[in-house]
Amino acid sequence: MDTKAKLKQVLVEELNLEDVTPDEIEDDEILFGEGLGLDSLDAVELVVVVQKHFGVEIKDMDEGRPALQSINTLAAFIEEKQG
């Protein structure tokens, strides 16, 4: 399963998202507000996520916020930090 693949299944499983599979996701739709409809809790939990699913830490809001974006953002910055 690819990076954009998994973030996907996770996103859906532990930020427990409703009436979404992860199919339903586009690799490039933004995650918060109007797009996916994140809030700043589901942010929290969202950094919580990428680090216990791929091992990568976002240390802070300069570095999350552009890596939060989208899934498309998401994948890069994790594979990235893997690299």
Contents of the next structure:
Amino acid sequence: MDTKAKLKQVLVEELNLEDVTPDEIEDDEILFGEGLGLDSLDAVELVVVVQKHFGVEIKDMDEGRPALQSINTLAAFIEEKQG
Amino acid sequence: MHTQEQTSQRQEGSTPRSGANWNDRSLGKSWQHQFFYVAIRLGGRRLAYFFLYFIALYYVLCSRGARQRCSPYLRRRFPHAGRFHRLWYSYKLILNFGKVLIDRAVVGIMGPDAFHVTLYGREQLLALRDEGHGLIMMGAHVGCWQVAMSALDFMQCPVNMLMRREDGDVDRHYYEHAGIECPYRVIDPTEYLGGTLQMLGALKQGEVVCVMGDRMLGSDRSSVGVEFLGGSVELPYSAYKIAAATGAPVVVFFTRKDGPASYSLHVADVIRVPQVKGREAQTFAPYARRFSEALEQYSTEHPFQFFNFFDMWRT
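Switching conditions: you have the form predicted alone, so give me the form predicted in complex with the partner chain.
Whole complex next, starting from this chain.
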């Protein structure tokens, strides 16, 4: 399973997203606010989930803000950190 | 205390309990604040207090709005008090609040040595800091947290403060009086994702993050209902979620004015939040309840140092 697919699955399962399946999440869909509709507490959970499932730590705002825009940006961030 | 809780997770739009309705910091007009700043510079704290006694009396007798702001809390705290007593209590509450505003300005204008600050729990705080998960220090609108903050130097690690200035705030922070750089990093809850990423980042670096446990800030709509002074109030639970994610302990701390020129800072509780999956409000209700119990205890012991000018119980 590639990073994007795994991310979508983890998002739905770990954030308890209802009314949406991994397949329905677009790669470029905005995660927070409009789009998928996640909020600040979901961001906390997402940071934990990324570390738990991908071994990648989002350390601060400078890293987090661009990375947490969409599945595309988050997957690229994870793959870059994983080397 | 009752244990019945209600939840109101992800409320949309403005609620009566949101931060926008808190304006306790702006009791008084801009020129009135300026007047006291001049009084402090000319005659110190005592001269400013002298004027304050009359101005507080004016507010209580002539400002229906000021009395109304005191009323929700005082009715809960003193349910059997008659009209005259409530008027007297309103005076004491406004007077004490005015003294705290003056003290805050005195620290900035005359320096932190103008007050003696006693810290209870120093070793405990150092031990918690040394755990390496960062520290969430959760206060409330009691005493004068700004004066107490000046006593946190011993922690020898950066201190971050989740705070924002509401539109219309006219009083200055102590470091603004002193013309010095803000001694703590300000995290604005209206910024991207409510500042949660900044808080997470700070805690991961082992830093201190200060939050208020009795107020919803910015766009935060994550609240849980708990009992407080005989009624249900909504308290924020984001800090507990962040504590669960980082392993940081939540230190409930309150400050109080012990004398004309002395304050103390007390650790009221240390809340450990285990890692939890999900973000259901009910999951965090026990921790919010512990905070409300600590705050209720404080308001029982120091009823006129809980500066609540907002109807927390309004549904």
